[in-house]
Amino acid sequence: MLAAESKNTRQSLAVPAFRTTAVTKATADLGDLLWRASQDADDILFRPPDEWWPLSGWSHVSSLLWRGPLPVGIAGLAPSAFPGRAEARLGLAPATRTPTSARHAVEAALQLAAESGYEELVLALPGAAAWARAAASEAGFEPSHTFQVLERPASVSSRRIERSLEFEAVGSERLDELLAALNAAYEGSPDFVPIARATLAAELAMAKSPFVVAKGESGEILATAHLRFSATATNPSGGPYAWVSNLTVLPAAQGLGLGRKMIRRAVAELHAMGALSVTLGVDSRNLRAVRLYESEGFQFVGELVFWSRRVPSRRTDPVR
């Protein structure tokens, strides 16, 4: 009988425990690491024309899972609009992954959401992540909405593009009426959050391409599509990137067909630039703007899923 429980003793002491520490200023950029090395295996569909964006840059806390001496993955948190609610992105080496470090790695964000007091917390999964899916779904998580990536030929369509109206390439210089336009179109969508002055400034200043507006008699400004091209990163069908966002209309010019419009000019404008195919994200959400894009060409390709639950009491337990 001894011997038996010795040898159980020594079995158990051979598997490295899995822990956590916080991500530091030292860490930040191991943690990183892994988060590419993640998302290049998951979400290749978002991944932008340069590389990832830093999830140390995004994150307001997190931690770096190890298994033993060996950093395996990375759970971040960040706060969203709405009081009481945390929004978390994990990554995890793809040689790693098993159902036992997906599933500490999802306890690592529920840890991070207790102790930051948070109430709620919602998981951003990527729709390839099949280990991410098992381990929120085991841990009481339930999908409750997408963000879809839907993708077309950028072949110029035999339609009429429209010429009745008057459109113009802006940045940075007009970068107050951008972001009031922005915000006018959002406002009154789900879990709409104000863009900021900074962020807009931000993406302008990084942007390869401008936005291009339509613009109304007064030369106010009545929609809005920010095209990114690049002949050095692919879409997924495997041609050069090219992404539609920030693609909205004003209240004021809703239900005149201009959303129509603006998406026809947008793909013909990223043709022009050598787009083989053009592609653009949607909150499943909004039904009538997937039913949009689905009538001019626009097929589903892969998606981001929200998976969200209550934030159990504060933990003080280490993860093992």
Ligand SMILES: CC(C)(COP(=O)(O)OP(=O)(O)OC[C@H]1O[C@@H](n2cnc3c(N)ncnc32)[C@H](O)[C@@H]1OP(=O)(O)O)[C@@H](O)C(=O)NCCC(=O)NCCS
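Quantities reported herein were computed from a predicted structural model and do not represent experimental measurements. What we label the rigid core is the largest C-alpha set whose atoms superpose within 1.5 Å from one form to the other. Positions refer to the first chain, counted from 1. Compared with the form predicted in complex with this ligand:
Positional change of E120 between the two forms reaches 2 Å or more at the C-alpha, relative to the superposed core. L34: CA moves 2 Å or more between the two forms after rigid-core fitting. Once you line up the core between the two forms, the Cα of A272 stays within less than 2 Å of where it was.
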Contents of the next structure:
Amino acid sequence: MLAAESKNTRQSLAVPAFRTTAVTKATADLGDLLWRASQDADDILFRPPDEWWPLSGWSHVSSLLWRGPLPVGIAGLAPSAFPGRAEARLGLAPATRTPTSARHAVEAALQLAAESGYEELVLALPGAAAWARAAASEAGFEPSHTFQVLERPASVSSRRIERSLEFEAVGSERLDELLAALNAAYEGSPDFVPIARATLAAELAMAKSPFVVAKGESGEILATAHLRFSATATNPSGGPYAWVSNLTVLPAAQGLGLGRKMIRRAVAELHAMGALSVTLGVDSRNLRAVRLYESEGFQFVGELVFWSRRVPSRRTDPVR
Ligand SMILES: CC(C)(COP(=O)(O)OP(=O)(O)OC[C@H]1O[C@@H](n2cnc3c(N)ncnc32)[C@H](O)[C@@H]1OP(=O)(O)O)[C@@H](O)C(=O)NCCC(=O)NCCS
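Shown: the form predicted alone; wanted: the form predicted in complex with this ligand:
Once more the chain from above appears, this time first in line as the rest of the complex follows.
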């Protein structure tokens, strides 16, 4: 009895046990602290302009990972547009990163997914987070695709801008028209799920900037680009934050050079606002868009890698 007790004591002194607790109001700040420290150490690319991306703003359920008395990590889950599939992000305090703590962080995400009844879990991991990559692979996750961030450096010379097309700024007053144009352009893309009206409305409100659209002869929207600019945040190469999202061309107008005109116009508009470089994100499977951006001088600066696996219905094999 005594021998067993002293053995247990020795073990717990040598290797403080890992455990998880749900993030509550009381521990939300702690969770955010770990979240930021981890993102900062991995890749500041995925930091939004002006403010940190609070964990609570992204995930609907999250766990804190403890090692003995120390909070060391965080796992957050958000529902995806696909029924049964959740997306997870992980954070681990840089000073406590070991293969074991990384495996526990991955395990915490799987546990959350199982408890919330999801069937599939997608881990979104910065390409620079080697610690998480190894743990995800060991836990049976496989990489599926990546979201690449490209930057067009200030040193790339400007291209000829098409003046004959009519462009216009369009905001929430033409929400339904914008929504229809975006969904028509994206239909057929990998993992396509129509953008919900509320999602687009929220995006417009958050970005505080309108879309730029190219119009057809009867005023219909043919192509879109959403420009975001902030003088108080920075692009990877150091100038002001400038980002192009939702560059789209209606299917009937694709392949005719309109996408190229739109990206040139978007770059020119952002430079006029004070941008030095311009960034954007693209799904690595979208070869047409990747080729277009590269030919316009955009270069790879970082990526989020999506790893997925089915969620075991009950977690019976906790990592050691
Ligand atoms: C990506 C997209 C905006 C390109 O617009 P577009 O008007 O079709 O493109 P362009 O006609 O200007 O062509 C520009 C370049 O794209 C590439 N491209 C165009 N059509 C292509 C095709 N069928 N296959 C491969 N590459 C193609 C080529 O590199 C082309 O350059 P080139 O004409 O010198 O050969 C458009 O296809 C689209 O709206 N796709 C759906 C929405 C989307 O995925 N948007 C990107 C979000 S990041």
